[in-house]
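Take a look at this one chain, the form predicted on its own, written out in structure tokens.
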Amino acid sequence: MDAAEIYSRLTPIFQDIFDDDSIVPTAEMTAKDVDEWDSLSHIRMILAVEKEFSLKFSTTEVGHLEKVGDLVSLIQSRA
């Protein structure tokens, strides 16, 4: 799976998640991006992206992403 086809997956996750329909996920972007990136959005968002793209990522897995980059490079390594 190419990392357009991941982003493009997780454009209306994101946006749905965020409550905004202006929000396009990019390698770079962090929680620090997106005002209502919080701890528990960023954990309903890991749940939508387990079930989107049905995979299971660890605790440890998840505490070491700190971009939207190695969420999708995560991704591309489990797919």
The other form holds:
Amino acid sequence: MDAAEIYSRLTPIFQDIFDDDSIVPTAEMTAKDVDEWDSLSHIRMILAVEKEFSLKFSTTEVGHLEKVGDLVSLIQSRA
Amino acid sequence: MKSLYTELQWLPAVPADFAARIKAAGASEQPLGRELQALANHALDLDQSIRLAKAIQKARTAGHPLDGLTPFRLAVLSNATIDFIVPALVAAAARHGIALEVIQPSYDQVAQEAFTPDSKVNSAKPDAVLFAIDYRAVPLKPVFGDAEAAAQNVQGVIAYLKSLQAAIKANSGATCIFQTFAPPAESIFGSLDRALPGSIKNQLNAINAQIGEFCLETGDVLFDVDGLAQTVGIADWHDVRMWNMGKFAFSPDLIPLYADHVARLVAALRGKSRRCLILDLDNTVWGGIIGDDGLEGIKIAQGDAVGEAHLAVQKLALDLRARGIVLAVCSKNEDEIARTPFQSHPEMLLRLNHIAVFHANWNDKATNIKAIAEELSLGIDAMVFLDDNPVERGLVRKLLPSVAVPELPEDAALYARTLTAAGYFEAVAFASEDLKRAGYYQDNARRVQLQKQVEGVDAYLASLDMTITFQPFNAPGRARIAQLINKSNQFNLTTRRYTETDVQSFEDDPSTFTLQVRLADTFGDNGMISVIICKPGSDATWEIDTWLMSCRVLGRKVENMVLAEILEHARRAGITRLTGTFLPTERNKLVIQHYAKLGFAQVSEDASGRTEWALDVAGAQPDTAPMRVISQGFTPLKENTVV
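Could you drop in the structure for the form predicted in complex with the partner chain? We only have the form predicted on its own so far.
Next comes the full complex, this chain leading.
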């Protein structure tokens, strides 16, 4: 799956969970860049992404995520 | 893990315009309760639940009235993360007609909140406190094989829960909701874990049993989380990854299910549980179509997989009836044909005497369901409607949104399970009160029971300790008289319909003799059950214009008592002859021999089946039944009132 498609599918998830219709996820985006991105909405986002792409991340994989680009690479590696 | 339970499959699928409707509701200035409830009444997943809860919260903050939703304040005390559970509770509560406000203290503050009199929870004075705690919250260590230590552990946990309850009661007065504990999936010995004293599973079993007993004693509410976890599977319930990642006590996928179960309990506390199950017949109560397939063609037998699926629906209906749920039938059919299986099919479990109201006709089902609710004096929102046909379900949902209409899967084998999974009949207590509440209809069932025990009809009737009360038409009775006149079909000799104004004119006309009849018995008051109108005829005759009776009191010799009463007033008024007419309809075959049974002589019969009858007042000796007779409100009739 190419990265552009993954980003386009992430966008509505981010907008919904972080409650901001203007958010567009980018590779370098981190939790610090988004007001609503706290530990809980992080988990909600992970669950929503798992559901969207029909996969489950391991605890380690989730622990290693630093920025949105990491998440996209992880999805790519699993797809 | 996708299943009936996990995905709330008894609810309709989330509509495509769900997000748009939430946005529209947020922008609306209109009262939002009904729309939010309608949105909640879908199989929402966790994200959709959270979105809806946000909309509800916004409406509340903006001061928009949540019309039609009953307010309820619930505090949730937990040792785990409940940040997703709280919004899911708000959404699920809206589904059940509750505007839920959740009081959520800080993480893992169960004891502190309960024991501190002015804690956040106690000072909020909630209606109820949910102890959303799991096995990790209680001091429970394995003490393998040490029965004594295990018993002490169990008592320690129970004492802790009791002290929480006492503190909440003392500090806030709230009702407590206690959860049973779902044991972890990991076993130590294997199967032996269940039996071995001191294993975690063995101790939790004992604790769960005692929590149940404790709630029954105190009137607090039991939430059987262990039962729920077993239903979906313990391994799916305990999502270890999510516990580690965010201290979620159970899988976030199951939060909507958990929340719906809490909402059912809250709704039950507010008296919102359903009271009546309305059954479609063809392909719901039996397989096939009775009108086409006939009595021999429908599938309703042991040994046939389809037949057994439908028998399971009947068995469930009977079990629900045994706990006080009223059963009704709503079917598009010819009445007589629809009744045949109930009367004549040897494999049918449901019989006509189990059905409080039977509506088989060609009216639309929403109209029939309304009529059923009226006849039972129950609200539309007390009704559950079970129908295999998605078109009928859709129509009823659209026209009567407060009727609960479960989605059903293709396979009839799952109908019964789906109905119970929906939890419409959730009860927080079971008492003899519940049986009383089911009302006249349950009483009738008990009367039938009693009839089997006593010998002979008269002995049975005597055991009912009946009091029959006769009055002429009067203002207090007028509305009910008109109602009976307009809805009685079966025990109705002439099926003449009159308006309330007509009823009043009979009341005011001194030459018309009227009776309204009430019957009370050992089970309660049946209310007004019979109406008579006698119009003056020629030669000192009363023509019985209307004689009807509620079928609830069939077989009680009420009609004999009514005749005796009429005769007495007739004699006093100088009447020498009663005449009666039977006008046949589709529904009143029941009374074709009514006058014959009462000793009237047939005068004529015409081609339509209309029969005329007469009785000589002086010679009449009606068979009466053992009951107390009260006759009140009659002014002595004078000779000159007779034409």
